Amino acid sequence: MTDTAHARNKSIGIFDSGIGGLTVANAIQKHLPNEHLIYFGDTAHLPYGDKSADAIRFYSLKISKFLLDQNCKMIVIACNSASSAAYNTLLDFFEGKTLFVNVVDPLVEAVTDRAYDNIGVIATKATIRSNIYRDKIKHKLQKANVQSMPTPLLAPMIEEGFYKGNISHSVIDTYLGRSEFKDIDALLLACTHYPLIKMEIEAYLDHKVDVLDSTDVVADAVSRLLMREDLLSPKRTKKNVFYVSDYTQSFEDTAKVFYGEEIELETANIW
């Protein structure tokens, strides 16, 4: 087997602070069914949205090293908080060893390509605190008015299954009913949990606002980068692997909701 053929058959590593990144993993698998995925959810430390940037960088470095040890040709940072705090650090630390894709840049590219005037962003505290979406959007689209809001109740609400009901309707109204979001043309769901409530949000906004999430745009970015580097796998020969750093039955139950089908979680205590 040539070196190139060997590299093509390596895995795609994907990590998140928990199981929300399974929405991205599922989109990647649908776009690229020949690719073998290794997922790592850092359930021992979730949520990253409440952690310091230094803590998030430390976790991300450790997880990336674990995924590299599993022979990954690419690592997808399927977490907005980690993408915001750790992406550049990972590029520097693992330069030349693997490819990295974050969830921020593909979503920024999608929204700026459409040249919206008024853009809303909802995400975790860590992502909003970094100002990464506002800064990147304004860099590419100076005329855009960007309104960012931390929505810390959404991710735990979704993980506990409290969506598509009175509780989620109330929380969504509390956040999106604020005056600063009154005239937005587009809303970015800048957390990998939020695609599960995308339809609810679209309905709340009377389908008058374009609601964008990172799932399909990240999968497309992964596909384009692998194609450019001639690293697309010709055939998947192994079963995908899904690790968590701390296993509970509730994570197992919720994982199938995020991934869209039954999966089996394995514990990898890398700490």
Ligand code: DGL
Second form
Amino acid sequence: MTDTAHARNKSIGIFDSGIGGLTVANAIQKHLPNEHLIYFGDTAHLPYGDKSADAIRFYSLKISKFLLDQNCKMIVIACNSASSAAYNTLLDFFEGKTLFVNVVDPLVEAVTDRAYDNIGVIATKATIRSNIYRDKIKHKLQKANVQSMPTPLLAPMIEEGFYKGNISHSVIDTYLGRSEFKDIDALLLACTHYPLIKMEIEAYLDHKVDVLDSTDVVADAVSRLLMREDLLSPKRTKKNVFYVSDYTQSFEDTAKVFYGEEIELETANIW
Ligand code: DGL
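Instead of the form predicted on its own shown above, give the structure for the form predicted in complex with the named molecule, please.
Every component of the complex follows; first up is the chain already shown.
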């Protein structure tokens, strides 16, 4: 096999604090069915949304090293909390060794391209605290008015299967019913768990607000970068692999819901 063919056949590594990033992994697989995926969910340390930026950077470095050891041509940081805290550190640390894609930039690009006036952002505490969305949106689109809010109850609520019901309606209402969000014309779901409640949020907002998430836009960014680097795989020859750092049956059950297909989790104890 030539060096180019060998490079194209390498895997795409994808990681998240847990299983939320499976929404991104599934979108990538649908866009690029020839690619082989190696997923790592750091279930031993979730949630990242409550951790300090230093802790998230430390976990992200270790996971990226693990994925590089599996020979990944690209690593997708399928977690907003890790993308906001660790992307620049990973670029510096692994310069020239692999390609990195974060989930923040594609979403910022999508929302600024459409030039909305009033943009709402909901995410974990870590992502909101970093101000990354507000800063990046304002940098590209000065006129935008950005309202950001941490919504820490949403990720555990979704993981526990509480959506499309009274509990989720009440939590969504508590957050999105606030006056700051009254005039938004776009809402960014800046957490990889939230695509599971996208339809519920759209309905809550009476379909009057454009709700954007980081599934298709990230898959599209992955596809464009691989094409630009001439690294698209011609054919997938192996089954995708899904690792977690701490296995429970409940993670496996929920993982299927997030990925939207039957998958098996394997334990990789990298700590
Ligand atoms: N998936 C993570 C994100 O996108 C949220 C879950 C967590 O707090 O670990 O930020």
